[in-house]
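Only one chain is given next, in structure tokens, and it is the form predicted on its own.
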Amino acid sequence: MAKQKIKYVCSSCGYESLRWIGKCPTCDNWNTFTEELIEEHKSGKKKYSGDTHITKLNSLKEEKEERIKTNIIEFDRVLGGGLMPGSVVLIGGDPGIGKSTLVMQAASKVDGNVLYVTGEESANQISLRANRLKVSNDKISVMTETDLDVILNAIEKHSPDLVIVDSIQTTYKPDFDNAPGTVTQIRECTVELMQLAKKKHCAIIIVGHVTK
């Protein structure tokens, strides 16, 4: 049976401590430690016994990837010419700075199917923003969900070209007892989204709030 243990993680730099500390010894920020639950399993980690696939570098054939253009010149320039299929891009910034507005405008100009996952706003709020920005695109689908398993299932089922997760702080994986927005939840959710992006060969934009 798994044994639960508590640790404290700095939300600013990720420093971990077994007890609460007022000031982080790594980044010197105050009151940034949050309580997280971790599980310690008594059973040892199983060794991988399957086959591994290794390829010589010289035998690989170069395949040109067509980037997904947002048709926002400066945005595409920052992305190196557009969104690369199979990649995960983080749009970070202070709350209210315009991250959701930017990704909505980008989604409206993408030539492909877009799945907009929102955990902070209702579908009506998304509709109001789209009308305000004069966004009208039949290829944009909206999903109000925070459960990562449900989100991953929707991506698997509908195979969109672009997925927008707004925001990663509200997304959670039910397997963990940690609250949404904690370092553990953000890390695990991001890893699974990245793995699925490579598997489905779609681009994923993650919106993240910088509060520290």
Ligand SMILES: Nc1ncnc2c1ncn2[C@@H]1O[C@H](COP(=O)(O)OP(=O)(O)OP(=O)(O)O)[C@@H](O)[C@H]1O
Contents of the next structure:
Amino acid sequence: MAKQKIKYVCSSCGYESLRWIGKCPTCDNWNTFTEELIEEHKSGKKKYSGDTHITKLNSLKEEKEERIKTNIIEFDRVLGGGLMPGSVVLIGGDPGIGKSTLVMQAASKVDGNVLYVTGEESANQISLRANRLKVSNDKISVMTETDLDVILNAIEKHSPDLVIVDSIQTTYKPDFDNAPGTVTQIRECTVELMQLAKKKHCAIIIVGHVTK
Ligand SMILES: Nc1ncnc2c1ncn2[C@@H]1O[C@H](COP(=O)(O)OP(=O)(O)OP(=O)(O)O)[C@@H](O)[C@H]1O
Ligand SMILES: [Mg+2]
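Switch from the form predicted on its own to the form predicted together with the ligand and give that structure.
What follows is the whole complex; the chain from before opens it.
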């Protein structure tokens, strides 16, 4: 049985409170608390279930680490040699600093198929940027979408080597009533993208704004 309750979340640091407060006790910002819905599951006694699979460390087979090189030397160095398949990387920065430009350049140089998901810009804006950067590559597919379920479905279906989500603030999960960009939405969307990255063994780059 699910019961709906309200909590207040600081949009700056993610601190949660059951009542509204003006000043966040963690990050000291004022008026950052927004109302969000929480679902509580009343399931009585907690039971531990599920099949676990435990393996000895020394019996694990070592697989060759094949990173996806972006072929931008500085970017690859920061990534520790390239993008790791199955991992999620966050590109954060102030508005207009060049996040979309950087990820577009990386997409054009990567060896493999790229799915560029944008919730920020129109297909025309993406095309203009690609022309400006002289990017012409049939390995890049563009999708203008903000619904996470549609994005996950596209990743499942097309199995790209690299997925770019620009930006995580515009992506939302329709199951949650909270608005896109709220702490709950960002957290849930990121977790689901991480899970799918592991399952599909693809690399995901998430673009995030730093507004504060
Ligand atoms: N059509 C354009 N022509 C020339 N310069 C542009 C154009 N569009 C953006 N720029 C500039 O390129 C720089 C990088 O822009 P970019 O869109 O990559 O940044 P961003 O970090 O993704 O921004 P945002 O946070 O708004 O998404 C900015 O200084 C911007 O002003
Ligand atoms: Mg951008």
